[in-house]
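As a starting point, one isolated chain is supplied in structure tokens, in the form predicted alone.
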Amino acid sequence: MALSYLRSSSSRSANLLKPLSSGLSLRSPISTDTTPITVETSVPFTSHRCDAPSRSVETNPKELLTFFRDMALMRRMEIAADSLYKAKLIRGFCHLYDGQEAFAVGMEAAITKKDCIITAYRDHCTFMGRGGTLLEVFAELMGRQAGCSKGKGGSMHFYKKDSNFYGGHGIVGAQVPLGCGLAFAQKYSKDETVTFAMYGDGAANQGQLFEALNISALWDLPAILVCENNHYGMGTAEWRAAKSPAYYKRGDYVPGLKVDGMDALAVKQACKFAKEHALKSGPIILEMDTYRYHGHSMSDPGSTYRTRDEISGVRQERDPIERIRKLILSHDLASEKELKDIEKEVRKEVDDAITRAKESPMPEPSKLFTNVYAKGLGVESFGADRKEVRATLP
């Protein structure tokens, strides 16, 4: 089946302000083709205190092409962020997600925007999956007003309230109790939604995680705890930090499921299963077996505690984008050239977004005093001697 694109300069600009997948414009029937295709996951699910879901996943041409485009866009975005950081246009902490894109797109395919998501500091692609724009991403990374947090949050603090994305948190593991609190609110309001609280293997030994899980289990909260296990907590291999690195079993009395986090369709199946379980029976743990290509952050070269052969081996054998590319080609949904054209288009979109983000002004210095206290309380700012009032905060 042929795949072709209609593009104009005006539509390219408009696409920057649209959610992730809305820029995919197809002339052929493939754009709306939802003819079922059944695909088997790369490896079986491994379960703890629950029956594993089926390895057979139903998908369709539209979904596969959307997966490909969305992950290609995420990948290009993160690579561009690397370059901007090295050019000193991005300052501070910056944690990249390239290699882990399958979880972001697979999870979104199984849930709705009414479901809540909260994560740690590797949050750029999760924000995009929730409907964020490239302009908001790059402007926030560069500390500009057009950013999703008005340039005040930076890489680690992306938010999108209208899509129930609650960040973006820099304190290791601290987002998990907050996520369980969101799940409590969901159960209290009886709105039949769930919360995905994500954390890395480096946070899996945090005491607050187990405290939050315990009370979630006691109250049967619709909380799904997701360990994105990329096998290195900063520069420490999982086996050096955890006596039991089988994180999906860590809940003991709480069911768990181990998933190939590099397989977008396996992620979709697991998240669908987890949502159904959480609404009916309370919390569940998902362990996503994934891998990051970059170091922990931009200050980490990522090659001192693992070999380059290890990284290239994962790229060759498990890369999430290449897996979807092979599925598309094997089912004759698009040609190799057409997929290359998508990647070229994505590259152009990213470049255009960066240009626009650079044009956005920096926040005014007075904005330092906003979003700190509730408005209208008459809070005053004093000098160091506590005698001279310097400002009354809005």
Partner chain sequence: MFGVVKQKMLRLSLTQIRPAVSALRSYSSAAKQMTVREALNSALDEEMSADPKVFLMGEEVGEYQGAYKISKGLLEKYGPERVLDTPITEAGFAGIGVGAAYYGLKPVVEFMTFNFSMQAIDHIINSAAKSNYMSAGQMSVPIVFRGPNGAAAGVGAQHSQCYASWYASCPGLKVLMPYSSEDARGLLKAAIRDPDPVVFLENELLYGESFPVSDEFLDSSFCLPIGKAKIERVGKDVTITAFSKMVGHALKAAEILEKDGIDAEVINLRSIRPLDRSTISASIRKTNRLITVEEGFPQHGVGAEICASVVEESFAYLDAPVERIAGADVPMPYAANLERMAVPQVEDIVRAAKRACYRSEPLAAVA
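Next up, can you give the form predicted together with the partner chain of this protein, since the form predicted alone came first?
Next up is only this chain, free of partner chains and other molecules.
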């Protein structure tokens, strides 16, 4: 399970056997090693109305290295986006995911591209996990043609339907009923696949979530609701927003599981468990205990409602990439230098993608009027001055 990375403008799955362009020796053979390794999750799972899965997770060197690389890529991508935003190349909203990467990679390790994922606006890394490319991310953030939504969506509206990634939604909580709708359609079509509908601790209090959960439970939909609890809904701490911040229990009659969301292997185990459950018995809630290093968005410093000590504490104790690095080193699967080289490589990929993205032009003016409808029926549409600018919708 590997992310695409930029070699050319077309997305291509990463070929880990390809030699490094810097001329170093061939990559270590552990990248294809699938010898099973068993690792214990950081903490046991806490369950509500179900039997928690085992703490022992099966993995292998290839998977661990993929986790490391993918998370390092996501991390670098988000940090680069921060710089681009400050340079005013990204406008409007930009919600960064750094700190939460373990969920995106752990979930992908447990599912297929036929399972559906839907999330809110903190979607850059989720999009990458579904096979999106760095070029598509940066170009979209900068509003260029090469973007995944051709520059018309922006940070909050990434989609990749061919890998069953349904966005990318700006209205807090709306994605949960939509996700249950995807699950409905999967069951209707007898596809034997599931939907992961992701939301935050802020959205967890939304009424429509409970409406959708009620219907999902009544109709036994294969919906997995994932609360990425980073403990702050915008600037409001969870204990100030939720009378009961035990989000995994909030489903009441729906089973739930609380997971250390900074542990990619725990995430993988939980998602695997959830998928099996959802296919057999209907909806389940996963609560991921996670953390975002950045503020809610680029307009929020993130330090007026949290202490710097808290943020650096989490970074030191629970960082998802460091966890995997320690695991790889302790199991002697790669050297420190090899891991550092991967990080350097990843940095270069990100820089190259940004250069390519900057070269991509902004959309043609005629694109203002495209895709309003799937079938425009030759209807007229208007610009600000309708005597000056009119278009026929195809």
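By rigid core we mean the largest C-alpha set that fits within 1.5 Å across both forms. Note that the structure is predicted; figures quoted are calculated from it, not measured. Positions refer to the first chain, counted from 1.
Displacement in Å of the C-alpha of Phe382 between the two forms, rigid core kept as reference: On core superposition, this C-alpha lies 4.9 Å from its counterpart.
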